[in-house]
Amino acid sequence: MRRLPVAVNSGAMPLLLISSSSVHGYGYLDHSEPEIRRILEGVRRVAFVPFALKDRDAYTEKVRERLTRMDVAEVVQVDGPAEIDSADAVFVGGGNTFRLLKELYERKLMTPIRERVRGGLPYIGSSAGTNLAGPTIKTTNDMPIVQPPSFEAFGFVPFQINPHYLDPEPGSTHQGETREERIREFLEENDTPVVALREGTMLRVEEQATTLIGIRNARLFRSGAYPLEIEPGSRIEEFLQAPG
């Protein structure tokens, strides 16, 4: 099984990466809005990438909307490599994955987010835009809409994330496959844990270490071994290599 080469964080990359941005019970971002001021502190330009969702203008003034009420003075719809050599921040939205993913890599956006975001750009991704803070999107709930050139994604982290996972439903009569299972499905071909997000979780990873923040565990899993419910408020790193 061949691991894909990624560097692990060097302290120098702010991430947020947001299972959802919408959970029951709450409004948009409102959930994840304490460690999204903490992150923009200072910010004043926000880049938004939009293209996960057809309708990217609507999509970027909802955020636009919702981040103005964070006192974010400007969010800045991505079109090129100028919005992002110009920004604070980067906001990568959720939606499709392979949508956003092909977009990015046909506007050869994809070198210049990594370089900005590894030379100390803040980083906030929801859903998709989470997904593709790890070494590829093969862990991704969604369908495939359109083929992106490669899987590959940022590498920001080295481990895979699923986001909205799921835990099957006791006394279901579904018979199709578990998010657990379709995870472990990739674990048989492939050796990068994965950390699966329930809704209402995310990562802050800063000064070289990746933090659970929520009101949920996540769940790992590795190859080869059991999966593990991990804490709000403990580190990723301290169990990415813990015996099964």
Contents of the next structure:
Number of protein chains: 2
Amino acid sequence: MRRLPVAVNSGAMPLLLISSSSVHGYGYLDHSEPEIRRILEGVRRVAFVPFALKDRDAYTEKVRERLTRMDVAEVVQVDGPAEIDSADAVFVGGGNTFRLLKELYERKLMTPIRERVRGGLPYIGSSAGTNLAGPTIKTTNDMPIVQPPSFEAFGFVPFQINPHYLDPEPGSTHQGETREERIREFLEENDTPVVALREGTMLRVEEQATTLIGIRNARLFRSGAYPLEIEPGSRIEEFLQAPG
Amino acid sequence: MRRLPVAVNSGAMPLLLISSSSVHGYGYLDHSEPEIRRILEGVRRVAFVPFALKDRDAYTEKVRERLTRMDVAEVVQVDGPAEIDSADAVFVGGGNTFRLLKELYERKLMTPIRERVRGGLPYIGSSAGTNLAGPTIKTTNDMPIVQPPSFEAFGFVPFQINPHYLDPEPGSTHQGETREERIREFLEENDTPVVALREGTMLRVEEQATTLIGIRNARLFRSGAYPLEIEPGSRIEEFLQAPG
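Could you present the same protein in the form predicted in complex with another copy of the chain, rather than the form predicted on its own shown above?
Now the complete complex, all chains and molecules, led by this one.
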């Protein structure tokens, strides 16, 4: 019954997909600084996509300050395709995934970003920006505060991502679904595997290989199979087709 | 700046909007039994809408067993408009709100249910079914596992509902948004007030009056105003236009 999706990775596409921009006890983007420096090596101008938060200028300023401390020369706030065309890398910041995706569709930015990244433009996503790297936003944790024209996202990787993954709380008396239950509901309706990224972890995609980076395991959910725990340093592709 | 939505309640429409079908320590629908008995007084046939869960037959069976113990003669699983036409009341069960709404649109059930309830058919919603009583599903907690054609819901009440409301956890180190932060994001993009229903509470709507029932307060969020705590027994309408 399980149909595995066709891999859509191109060879060149470098991606860094961060679960959360902050981790308890560390400053903004601190825990991912070595990976950000790695993917941005030789990059002069970063195009920043701020649409997941309401106050875009303040958000861009925060990212500009932080990336400048990582020796990035220029951070440009994305308004339309021109900023994508002239960038050496793109960074899609976190916030609300529905707000982010709606704005990208309305500004006709989905195709330019997708094409440039497929052509080799380095892509950094954090949280909502990481959600967009999968085929759809159907495994976001966010509230659907606005309605985008479609749930379809960039599809840079052939699996869904669930950022900020939270393990079930032992002894909780709350009757709402756990995160695991929500992802199982997704798999009742969809065949795409889901890589759940705990805070403090990220995925590095280089040369068709997706590597888990960080301080904790990822958890892989597939239709009709038990979830798998994936350790840091592992290649995600080796687990996508593992026996259930 | 704040525009209050036009009230859409008709006079006759009796609604019972339950935050969660279960409460810790009680069986299925136990805590709401007195209110369910009240709204179903004199009702012979209940049309049950099971689409929020995957296994519809098992879900209907569970509800049938429970409502029979409340002296309901007949529980019919809704398939299309015919079951709505012939019912004395409708019960929309909880589960995933996106799956529920998509199915209702696809089966062309939105208009028949809306019209019959506006005409006086008693409506019981639980969790996802409660979300649908507001103007949109934009304050659901659920994962968007499928894409409905629209986020527009029944609009029986002029405010959004957030069921299973959870207070922020003191001392949490998780960086994901709290429920309150998610609702504030909704209010950054929308003017409609949000009534957050903690588990163990429900709203009874009768004769244009919405009363909070249950063991805990509700929390009202409005654009540009501090949240208000509303005590059981209060009329929600008195708070919707209160000074911020």
